[in-house]
Amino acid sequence: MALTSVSSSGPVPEYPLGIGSPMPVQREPLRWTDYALTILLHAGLLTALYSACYCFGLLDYLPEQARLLNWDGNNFYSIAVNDYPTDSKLGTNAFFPLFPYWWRLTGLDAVGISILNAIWAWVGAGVLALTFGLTRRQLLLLLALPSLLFTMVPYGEGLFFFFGALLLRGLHRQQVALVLLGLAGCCLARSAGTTFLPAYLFAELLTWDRRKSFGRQLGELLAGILAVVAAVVLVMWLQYRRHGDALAFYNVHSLWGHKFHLPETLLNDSAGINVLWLDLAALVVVVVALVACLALGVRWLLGLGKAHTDAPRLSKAVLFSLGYAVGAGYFIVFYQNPDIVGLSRYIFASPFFFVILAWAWQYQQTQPRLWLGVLTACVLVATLVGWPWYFDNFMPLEATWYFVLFTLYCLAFLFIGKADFRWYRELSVGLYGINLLALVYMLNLFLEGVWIN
């Protein structure tokens, strides 16, 4: 994938991510009211589909208090009611405080806080759509991503998504206050500090402009690092005052076996075939992000000796999102090895995938070979789970058909950004319908108590 460079001087545009022209398809920018109506349409369709499937016996469970407290929801509820435990070895210490403390402040039950979580995420999606000039169809497609179910239950993803959207808008428009607020909010909502720091450094260093004030750029860089560190230190203090172990959240992950080790076997997914395709799709995103980061990093290093080094033709929001995806993939592959469960939650239930996909849509306007890179990544991740000979409970021909469908699903996302594609509207509607059905199905699995995290 060829990555070009231009000067970074001048004001930051509202829409372009730095590759090609502004987002195509629409002839004039949409207003926030257009996006608000699109989000309301999605909320109505989601509610109607779930209730209809339940009425006709296709789904078994409604989002009730007890069922919404499955898995991590119960841990967040425990912190909201009782604060962190006095035993530093309990798994509750692995969860960060912003969401449960906010839950306590609202006084809502599990149903109410789940609705509020969804609203936080939808508002964040609206901020991203407005910032990066998405079309209505593109926004609908992203809102229906199956992994966004984690923003609709009593988890920290709703707030994480919202603050992540603020962070990305701040990075794109060079608004330091939004960047600091987004960094601090995200790192208080989830254990993201170790992923955010390298991603933030990557974005800042690759957009460093020698023609601008060194002191100001260094000050902004240090302020962002301080925001992340301050958030993590606050979490450490909150836990230390309860049981005296400031590193309890780290130690709990160690007890869960989240330690570095190189892959020795084929990758697998403890959530089973229901979630495997989503986690593999997230791994495709990680592979593409890794290749992009390597290409951009090499170009930056080669330009260090030049008199004037132009910044990459990319927004800081894109660079940060690519770095985040690589960091999330690194943690899952090397710290959960060989289990990749949860990768789709880290990638697709975050605002950073929205920006990566918006970049891909814009990038392919000048580099149409991007689909070949995605195709190669799909083949690579298929081999990592044993295709075609060792794919669990599948004959080679069955496994091949499975991954053909999987690859077509991944490639379909790219063509939603091509206004000149003949079947653009039909494909976008069809893909939205598939994702919406999968979202409803995954939500029902969660309410049933099935492990999908």
Given for the second form:
Amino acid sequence: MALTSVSSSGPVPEYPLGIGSPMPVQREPLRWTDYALTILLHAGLLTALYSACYCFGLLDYLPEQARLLNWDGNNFYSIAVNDYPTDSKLGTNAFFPLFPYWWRLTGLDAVGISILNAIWAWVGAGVLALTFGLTRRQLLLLLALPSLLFTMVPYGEGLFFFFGALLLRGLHRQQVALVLLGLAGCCLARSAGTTFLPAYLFAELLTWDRRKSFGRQLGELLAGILAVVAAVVLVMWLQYRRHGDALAFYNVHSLWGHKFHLPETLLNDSAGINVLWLDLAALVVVVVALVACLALGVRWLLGLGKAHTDAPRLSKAVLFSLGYAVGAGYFIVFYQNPDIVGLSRYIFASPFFFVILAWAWQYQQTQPRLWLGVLTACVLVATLVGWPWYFDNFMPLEATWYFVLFTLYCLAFLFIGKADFRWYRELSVGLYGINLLALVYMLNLFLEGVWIN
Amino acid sequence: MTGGDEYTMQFNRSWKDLGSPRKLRLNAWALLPHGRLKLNLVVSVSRNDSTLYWNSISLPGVIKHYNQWVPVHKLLVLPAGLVPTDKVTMYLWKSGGMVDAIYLDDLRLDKLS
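Can you now output the form predicted in complex with its partner chain? The one shown was the form predicted alone.
What follows is the entire complex, opening with the chain shown before.
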């Protein structure tokens, strides 16, 4: 199925990627049970690998109550138990209420809610796979992204992922109710409103159809904006009733130094060399998304005065995902610089990367040299962190080797989607294995209390 | 450096004593007990009370082998317009994390140009 707009009233799209599919087209569309079994397989492999590594002494910590409450987990727990604090200056105000209130409702401990979070995310991944017709191999690869560890701990990412998946399905199928539910759910789960609004406007404007009713389209657009605003206003009210400061979540970010400033030095990562590669990979996604958004935006502007054509347009879900990636990158690079820690959490622990990658797999059927663009983006981000001379604690040759591996890692995601690449099966299995190992390693770091964001 | 210290003692030299460098390589050997801390090796240049240059390397960021000596290095480019009396300072800054002893040895600033 092409990632072009699909109407809910039109024919149900075929689930495989369709003509020009990067993978051999399935004889029959995969059903939800196929995806459920794939997710169960992944859950089993993840559990087996973690427990085996722990048994062999390669990992030191099990996901226990106290260890799962590290970092933001403790803040969410505090809101779940005590509600928002009465002091508007406390960092707890930066966290959004959907997850902690849901946690309180379930009455589960940190282990139980972490499992439930993972299930939310996995169900969301299943929804995406069903919506965009991913193959089992593609789904497995995406499920093993290391940053998805944040959906397996007491953080808001699990619910964010689930509602994000509903949003993307709604955008792709043009089901307004799902879009509104997804927008509101995401904006109650995480501080996403400022990223979502531009992305939503971008997606709606670029798919504006002059053949359809102007009033209806405007109504849907305004309804989406209202859903985001209503969610943010609800958060403001929940905090206001506790301490009288409706903008506490915003002010806390200011106290943390998250204010706009242009980068003046090389970018770095406060989580260190073992997380940097993931944040840089996310930055590559941001660069690619930025170029895509600019190209699509310019094309849309140039076509404003021209007569409408029936050429298929890109799915709203793809446009929204690209806009989201650019927004997340903008926040990290301009509000948190020079530290890019957390970018991989924004990009890879979200459903939006799933859609961007599905689009890239399809896009390279007509643009087979997409990999050159990704390669260029890899070189650019390497330069931004000091390669080859100023990369901390690395001599130029060592830094070059680091970034060769990094670039191969990034390119591998594309090449498993290339129909003419003979080794895509082996490559995807290898990439899944590497990602799964990185996932358990990162989870172990989190449980140890090491800063990984 | 032990538990409660936020800063180590400082090593000060005038810019002229270092050979009036523009490019420097900071070298050291460090031993960390674990990665659960925020620890930076800082180099700064000051004139009177104003800081003209500040740069650091995060030791837990680059050291992933604990309870053993690990080499650390970083390339520094000082700003133009320094004068011979400007003071180059080097110190360890622990801004958070677990209370444990941290060791640093062979701390050196090598002039490259």
